[in-house]
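Heads up, the chain below is alone and in the form predicted alone; it's given as structure tokens.
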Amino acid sequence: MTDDRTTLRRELRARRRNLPAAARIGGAEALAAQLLALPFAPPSGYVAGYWAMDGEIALHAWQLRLPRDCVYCLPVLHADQRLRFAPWRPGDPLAANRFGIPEPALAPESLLEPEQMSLIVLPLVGFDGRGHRLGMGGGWYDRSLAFRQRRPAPPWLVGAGFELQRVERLDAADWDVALDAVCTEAGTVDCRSALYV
């Protein structure tokens, strides 16, 4: 692996995509079982996940599985460069945003605030065993997500990925925000006391 964070998320990026279809449909099975059971789990409230794209874990076996007080929620890109969430299920109607990844459509007015969410699931290119994420480099949740590191959850916020983007070392950029747990297919780092479960 490389420092050069452009050619990681490269490598990364292609690690995933590369997986066969069995292991992507086995590891979604096994990560919802991994997030279902995590400590801090809410049995109600708005959770967020993401809409797998890029050969990114996906996330609909655990929308499924969510406690039925949970509401599912999408990241909507807004105007301020700050990511707002919508309540979605299946069916629901999409429109894609600017960088084609499918959004729901609903009136800005009619979006939450990330704060509202009681757990946010975030998409990773990478991690380490300290639960720092790569993102894609857009910053468009650590930007949304910078009260954290003033304040504890909730929001409770996990990474979620295959185990393969796991890397040696990530190092802390001073934006990053610091992520509670990193879910896999394999497991979980509790990233609270770094302790791999």
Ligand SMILES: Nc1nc2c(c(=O)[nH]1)N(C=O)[C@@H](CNc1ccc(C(=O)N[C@@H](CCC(=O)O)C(=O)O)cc1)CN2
Contents of the next structure:
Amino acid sequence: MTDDRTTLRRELRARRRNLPAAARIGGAEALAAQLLALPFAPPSGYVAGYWAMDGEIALHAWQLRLPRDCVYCLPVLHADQRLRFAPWRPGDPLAANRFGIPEPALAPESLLEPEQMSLIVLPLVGFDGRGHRLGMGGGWYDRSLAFRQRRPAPPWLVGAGFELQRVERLDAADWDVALDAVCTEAGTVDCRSALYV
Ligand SMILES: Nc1nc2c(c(=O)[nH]1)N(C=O)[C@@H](CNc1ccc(C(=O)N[C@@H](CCC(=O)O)C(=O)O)cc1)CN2
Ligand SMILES: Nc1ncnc2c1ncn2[C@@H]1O[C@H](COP(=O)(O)OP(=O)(O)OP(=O)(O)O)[C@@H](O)[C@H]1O
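Switching from the form predicted alone: structure of the form predicted together with the ligand?
Next comes the full complex, this chain leading.
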């Protein structure tokens, strides 16, 4: 990881946190509409979101408006350094993981593999117009979704963020998994046609 990426991460996270509450609430509603309008939005199956923290754009509006046959899931950290996913509805028990992020309190054998998801929404720290992403730097999503470099969707991979997290250009590392789309409160970047350029 270069110093540049560390600096950019810090700056974008601060920008994300400083957004006023009204923009944050309106943004979550507008994001839900963008996610529901995706051409590949699944009518059924497991879909993964995240528990928003550190100023991340929230997914509760999307969760509430999902088709009834979609099962909303949250990421769960696993000892093998790859994410698993677990269904979660408001009221279900949660426990904080080692980053302090709430995750469903389920037995390990009940957890779902990334391969079982129809669609996964990834939290973005930053993104560019080609769909390259900057995450928290732990490599959790890249490791967990590496199989998508050799195999087509599903799961569809969609980054979510506020428009103010867009940057001119992010260089992709070998391990970076390409997103199929990026959704913000202002619109959607469909990255599928850009995969081979
Ligand atoms: N809401 C949300 N959930 C998520 C992620 C995320 O980015 N957002 N993740 C995306 O990968 C995974 C967890 N990865 C994470 C990686 C780093 C940090 C983090 O806060 N790092 C702190 C200090 C670390 C510490 O407390 O030890 C930091 O960098 O300031 C959090 C989550 C899975 N769940
Ligand atoms: N497929 C992989 N196999 C092994 N290690 C990986 C893989 N993908 C990423 N990593 C490791 O994860 C580290 C962090 O990667 P990077 O800086 O791209 O994270 P990020 O994409 O910002 O974070 P995240 O994926 O958590 O949102 C890298 O230094 C790399 O060593």
